[in-house]
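This document starts with one chain, in the form predicted alone, laid out as structure tokens.
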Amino acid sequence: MSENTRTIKNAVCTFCGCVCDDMELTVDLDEHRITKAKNACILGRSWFSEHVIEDRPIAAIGGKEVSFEEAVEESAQILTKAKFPIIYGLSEASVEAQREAVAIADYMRGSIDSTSSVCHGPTGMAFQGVGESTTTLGEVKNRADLVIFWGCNPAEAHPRLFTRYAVTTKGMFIPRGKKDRTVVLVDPRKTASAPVANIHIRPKPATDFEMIWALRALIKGKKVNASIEKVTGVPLETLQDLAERMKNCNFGVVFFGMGLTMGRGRYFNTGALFSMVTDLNEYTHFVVKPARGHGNVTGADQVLTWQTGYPFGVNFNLGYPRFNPGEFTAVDNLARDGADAAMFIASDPASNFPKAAVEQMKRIPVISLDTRRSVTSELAYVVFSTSAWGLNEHGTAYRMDDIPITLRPAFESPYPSDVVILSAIKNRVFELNIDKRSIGMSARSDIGKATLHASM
């Protein structure tokens, strides 16, 4: 290893919504790498470890190498000729690249979406229908002495929840750290959470709204029928157990995951959960987060509604915000020939989307931004390699529990961020749009004058 090395104390790891921002990197200059990461979880190390700078070219068009300025302006004529542009991705990318993106989708009268709409976007749709009782991760380590974990497995999607803020770490009013918490783990499945858990529910797949609202009726002093185990699969005298823990606790707090917004009901599982713990709340302290996934998903949801008022699949075709999941969805959008052109900021969904979408994307003209090749770069016209957020750059990211963090970067990188390529595309496409309407006014000036000079 290299003796030029440097350490980078209270640095962020961005791989997941838990955003820890404890790190301690050690950074080798000469070969532009981390090559320890202190206070990571297996997940951080490996993201850690994978970041180094490679080989390619700063941006290619149709899988030439070009310039910067050439790729920008293609980009830019792209997005503007289009009738039906889409962005899509966000969650892997910083707050102030997030918000020049929502400007180019304003700017070109286009969609925009992020990953959410295929993760927790129900969560944002029940959250504008019920409303949310929520907290802070701090608060849950200081004070939750019942955690629940419901259709999700921290264990190997994040590590350090468990650690760190929600199970064995000790807080102000939970000094013995588990030893004071009861934890509560549901899901159909015995996943690698399961050991950490003192009661696991094992519902039916897909009856997690009929649980959820015999757990309401039972909060409520009403009575349930016995047979709300055919239906679901649990015994009623286990959530019995289960509504008289949650009325009974101190501080109690349920992290919940795709198990429940993407299994059947989708908005009306979290919708009714949100409505659940406000129930609670009429007993004792209690509240609810998403374990989100992505580093900055979190983030893509807060930009995306303080500019527009909706947290996802947003369309300004007709001059101003609409929110419709279904229709303005990059999935959806794609999959049934609706976009005619489209931009992928820090995501990769050709490797994941419908086989539908997958094959719109290879008959559009796509730009895709990423640090690395992937399965959508290699299918895009126009490419920009760009720095690793977190890691090159400075920037913002919101945690999970809707805390902006600062990012600290350990080394630069020869690429451009996705702020400076999306800053550049986003004044071109304003230049063009002027340009345009300019047009388009003169036109109108000249039909006026011929039409004054006939009706003389």
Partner chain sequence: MSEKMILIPVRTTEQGTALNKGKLQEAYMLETSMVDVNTDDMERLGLQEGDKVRLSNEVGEVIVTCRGKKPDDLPQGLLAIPYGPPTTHLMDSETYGSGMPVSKHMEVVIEKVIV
Given for the second form:
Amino acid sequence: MSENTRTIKNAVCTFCGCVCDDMELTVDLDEHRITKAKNACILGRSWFSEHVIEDRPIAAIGGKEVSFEEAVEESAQILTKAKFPIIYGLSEASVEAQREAVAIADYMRGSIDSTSSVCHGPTGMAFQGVGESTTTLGEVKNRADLVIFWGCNPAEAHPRLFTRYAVTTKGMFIPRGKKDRTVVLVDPRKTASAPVANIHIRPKPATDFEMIWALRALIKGKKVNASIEKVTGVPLETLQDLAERMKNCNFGVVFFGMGLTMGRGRYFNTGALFSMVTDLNEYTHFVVKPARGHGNVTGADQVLTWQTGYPFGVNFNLGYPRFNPGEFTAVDNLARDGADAAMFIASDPASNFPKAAVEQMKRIPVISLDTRRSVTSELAYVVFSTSAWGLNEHGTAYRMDDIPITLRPAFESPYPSDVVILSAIKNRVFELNIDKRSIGMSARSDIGKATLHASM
Amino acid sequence: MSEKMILIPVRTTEQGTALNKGKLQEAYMLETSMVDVNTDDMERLGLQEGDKVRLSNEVGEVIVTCRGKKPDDLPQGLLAIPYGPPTTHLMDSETYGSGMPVSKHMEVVIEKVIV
Amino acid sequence: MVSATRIVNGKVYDPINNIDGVIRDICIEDGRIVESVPDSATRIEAQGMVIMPGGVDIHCHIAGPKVNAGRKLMPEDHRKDPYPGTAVTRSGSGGIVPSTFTTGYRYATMGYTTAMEAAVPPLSARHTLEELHDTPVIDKGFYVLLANNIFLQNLIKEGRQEEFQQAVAWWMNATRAYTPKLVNPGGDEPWKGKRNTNVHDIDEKVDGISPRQIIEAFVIAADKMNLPHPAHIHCNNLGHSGNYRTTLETMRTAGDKRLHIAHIQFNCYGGEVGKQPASKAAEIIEYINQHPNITCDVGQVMFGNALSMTADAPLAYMLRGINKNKWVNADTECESGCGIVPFTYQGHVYTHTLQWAIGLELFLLTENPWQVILSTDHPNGGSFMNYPKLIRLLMDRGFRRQEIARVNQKAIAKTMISDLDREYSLYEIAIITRAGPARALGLKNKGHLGPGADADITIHDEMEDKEMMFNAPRYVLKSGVHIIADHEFREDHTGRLLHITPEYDQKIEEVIQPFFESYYSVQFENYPIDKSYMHDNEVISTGST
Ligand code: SF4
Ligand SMILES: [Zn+2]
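Switch from the form predicted alone to the form predicted in complex with its partner chain and print that structure.
And the full complex, kicking off with our chain again.
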């Protein structure tokens, strides 16, 4: 370690959706690395300490080092020539990069999807169906006297959710921290999160929907048959007790995770949970919060929504955004042999998509942007090495509760940022596709219909 | 001996920290090729800590290393595996119109690999 | 880009400069209106056309967390209304809450060149700025929600008005906002902290503070700071029968100081709480006629789809109780609440017709259109895309009669609407859509066509059907850029952020910071918004003249 260090206060960890912004980083300016991350949890510490500048070419095509410009040109050509190109990833990227990515999808008339579709996509679909009563994390800290963790394991996925936002932390109306809260964990396993729980309910796997539905009935004072225990493995009395606790708390919150979204029930599970929380608002104040994120996946939802109207799984083939999960989502696009070119931004689908989708990645030209080598970058045709968002670059990340936080970079990287790369590709794709886009468009609105039609 | 069980990919701290070292690094490869098995189940299946087991279903199969969990921590019939490349070999690409493949609660057959 | 333009032979309506339908040239250079331009300037032939300053929307919901939640909530609505891109514009989706690009382009398509997002929690100001950056063509700003801010309420309770004012100024700077917004002052704590209840009277104290104390504090602070636009208030009891008394009391609280009442139509109801409302438009407008210090926007209800999205969370919950539709509630720590419910206004429903008629009464009864500004509280009373139709309802008595005949007659009978023969002139339309809102906002370079004004200009073919006419200006210029020519998009444009930077004593940070560190979930140092979010911006000066 050299003497040449710098301290950065109030820096931001973007490893998980907690996006803790109270990091105190010690940066070794000679070695270009972070040597200490005060306040970080174990995951955060490794996020900061493991980020070293790898020695890779800035860009490569087919394994051969090329210039930045050549790689941009090749990428733009690939995306333009393809009939059904897709962009996927975006979770470990700033809002600024995400905005560029959506622009490329628009100009190239392809599909764009974020890692949302394989984490909380079903949560988004439930939101569209039934709405959601939710909150920022500070209100949980200040007010929540009943905190339920359902199908999530913050101790290992969002470690500081407990200490900084939801359990041990003291708040305005929770002066004694954990002593003033009742913590419930719903998980078949005794996970590392179990020790913080006052009550641990252990249903049979994949019976969440049945359990939530029974709770909805109990909350409304309806009778539930004792056989519910056979189905869920949870005694009726336990459910009754939970229903009463939920109705009688002052401010209740349910955090939930992929235990609900990734199983068979998907958006039925999350829709049921949202509906239960809505029901509870007849009796008291109750909110629900997906424990989201890897990185800025929440921001990807936000950007896609404000630019296209839809949170993920968007396609521009017809010249305007369309949304159809199961059709325009990345797994489906790849697995059904639809996508004929792909750009993966700051994500590694080759390591977590179903086999059939990964097989397709090997058959088509793939462009990859990533800070470090990954299973995906290994199979990609065009590979860009990028600087690390947050560590090397300014930008914005959204916390799991949709609060945007400004990043404070720690040291410089010799690699260009994803924003720079994407913006160069965008400009070139725009040029290459200009004749696909109609020159004049009627700006006359249809009387009373509030619609516009392209003069094609 | 083989048996049908429910496989759930989960997050672990080790998987998270290893991820930061890099996905092509040994630590990540190692952590993501472990499967947690209830120790009563292990006994019944004749498995020892560290044994290689084959997980398979109609999509594919993987060989991972068995790691025992107390019955109180992990119910019988449930297998927990850290998120990572091995799970993709067992994952069906059908998303039933949701975009999300079934990635929790996958039915798999577990059996000891005889070396 | 064209640098100099001369518009010739058009009929000019420019109320701020007392020009009422006079044919004269308009000259433009470097984005501003000037006395003259060289002969080489591009000419726009505007014979048979009407020239007005670009429209100014003083109250709408177009960007930020609740708007985006509303957008995300309505895929079924976007599907019906796709918005293709062109060679110069991005694509998007329409519907009741269009995507950001579509929002900007559609405002332009209607001849509006400035719009103010009316309710942003400070903690989400950064998000709002990002969306506004992606909202093309128009200039824009936002009002920041401060009335349910617990820290500020504590200062009011303790009678620390001077520090309160400093803190408000700090918040305006930290968030880059345009003015303080008050929504159901005092109503958040009963909602979040007392099991979803509400405050019911302007003098009811909840945890030691009443709505009136809060309103008073903001009115005084805004006045002392000489804000270009005063405190902008969504009154208590909005939507409830009998609430006109609350509205009158709110206006009285301001005394002779400036105050803007948002979407006042929703606060003009007689009758008893929980029972059918009646119209009290006449009582309200009478007060406004007598008090030039008050401005309001109407919040006209238009039949068809709407999306109720408000920082008044108890109100959204009440609406949800009516239609049992999907519902969003979103709390922001220490600062705000929020509720969203899809809603449809139907002509056969008594209450909806009454609301529609009350809005029209307000327009038609006012003695001074400068005080009564056109809005639908988009998307709460209906989309901003309804403005042309609303203009026709005001300008065309025959059309209005037709429309009256189609709706709930019981409700119509409870209002004066059938007896009001007034027809707005083009000059008056220019007041309620351009000059009036610009003046109320203190935007000296907007809402008129005098030298020095921003060259935000719309040119309409003069037509009998005023809805048709205002639906499709032939030309739209924004900052002198020819955005639309012959009804086609010719150029894209980012638009500017309009905000204020009132002075404050740095010491106030020492008062705010400890509260922050105890009760917020972000670091104090990471809360204020840095320049990187500002894109093109213009600081509107505080202080007199
Ligand atoms: S909780 Fe998440 S954001 Fe916070 S320090 Fe740990 S990994 Fe980073
Ligand atoms: Zn409003």
